[in-house]
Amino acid sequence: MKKILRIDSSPRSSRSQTRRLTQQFITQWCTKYPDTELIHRDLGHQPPTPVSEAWIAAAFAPPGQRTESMTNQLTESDALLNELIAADILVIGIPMYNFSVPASFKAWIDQVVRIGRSFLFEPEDKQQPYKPLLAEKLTFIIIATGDAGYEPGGPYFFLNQIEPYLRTVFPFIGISNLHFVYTGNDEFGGERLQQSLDAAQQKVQYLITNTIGNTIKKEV
């Protein structure tokens, strides 16, 4: 059995194209894959806390000399980090705010990329003192857009801080099967948003259909 964390990130609600994709996405996955069981996290609704002078004194203790205090602060990072430990897919939702990520969705990556947990930090080793601690995980990445243009080989994808952080930021941990699905022209509505959602749809199907295990077994 398979276990999927979708991970939405956008504060709106009906309104929201990212969630609108990634609940087709899960729709069609378990049609195709009844028996994955599924985990949903909102960091839209509920985000995450941002990380502290506290967390960060916790984080960096070794685990046998934290305070009942320093235990404490880390209480909402070991939540976040044993789902995403225990999933064997992430289907993520995330809106482009001002060229990046919300700020919801950076408070989990804080939250998730911590030192002993999800990576190490040997400096005695010379060569690589930054190791992965996760398994790889099959990983589907919504990102929606006000313009179009903004996904690798469009017009604006030099100003997008989206894809390119994310393709550094996972694999720090050991996730590097990434593959993106845009869609944009949020802004605009009308008939223009519609095909980009429609282009959208078809990229999540794709991936779908072409899911074997953790493999797909063609890029678009």
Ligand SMILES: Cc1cc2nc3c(=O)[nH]c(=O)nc-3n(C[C@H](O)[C@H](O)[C@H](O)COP(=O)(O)O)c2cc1C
The other form holds:
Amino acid sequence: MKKILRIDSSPRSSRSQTRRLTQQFITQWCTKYPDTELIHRDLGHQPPTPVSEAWIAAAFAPPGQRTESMTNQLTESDALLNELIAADILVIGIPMYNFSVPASFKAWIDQVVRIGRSFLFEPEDKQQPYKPLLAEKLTFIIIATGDAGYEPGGPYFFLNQIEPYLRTVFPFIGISNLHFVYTGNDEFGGERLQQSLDAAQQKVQYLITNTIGNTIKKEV
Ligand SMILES: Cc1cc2nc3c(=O)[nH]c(=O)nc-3n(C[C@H](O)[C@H](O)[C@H](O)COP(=O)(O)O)c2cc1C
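Now the other one: the form predicted in complex with the named molecule, given that the block above is the form predicted on its own.
To see the whole picture, the full complex is given below, headed by that same chain.
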């Protein structure tokens, strides 16, 4: 049985375009694969704690030298990492905030990109001092924007600080099987928004239909 970790990072609920699409993804995926196990991490409604000085001291202390209070500092990070490690598939909804990810999603990244747990730092290895530790995961990332044209090839891709960032940080910990879906025009509403949503919904359907094992037959 495959495990999906669904991550939502919009603070909006029923008005959220990303939640609409992550929900559609889960519904259609589970229709195709009914034995899927689901885990839902709601960063938009329960944001992770930003890392602190005490967290950093704990994370960078060798595990055998951590005090009890240091171990406690890492409880949230351990829980977030354990559910990420256990997942085979990630379905992530990200609203564009000021061209980048929302603070709650960045706080999650800072909790799960952790030395000794999701990557190794071996300075003596001059060729490759940083080594990813996580197993590969089929990852779907749904991005919603107020305007449109932020996707690769679009007129505003140069402003997009989400996809280039995620294509850097996820492979750093071992997750490079990334597939993006964009929906735009939230600020315009009406037909423009509806057309964007329709296209995104079709892409979600296409990705699910064309998933074979861990690959997408032919991405459009
Ligand atoms: C704080 C904030 C910053 C935003 N920044 C951008 C932006 O840089 N570019 C853009 O096109 N839309 C921006 N938007 C619009 C959102 O990306 C858009 O409403 C999107 O649909 C939000 O996702 P959601 O519907 O899942 O909540 C911003 C919205 C908010 C609330």
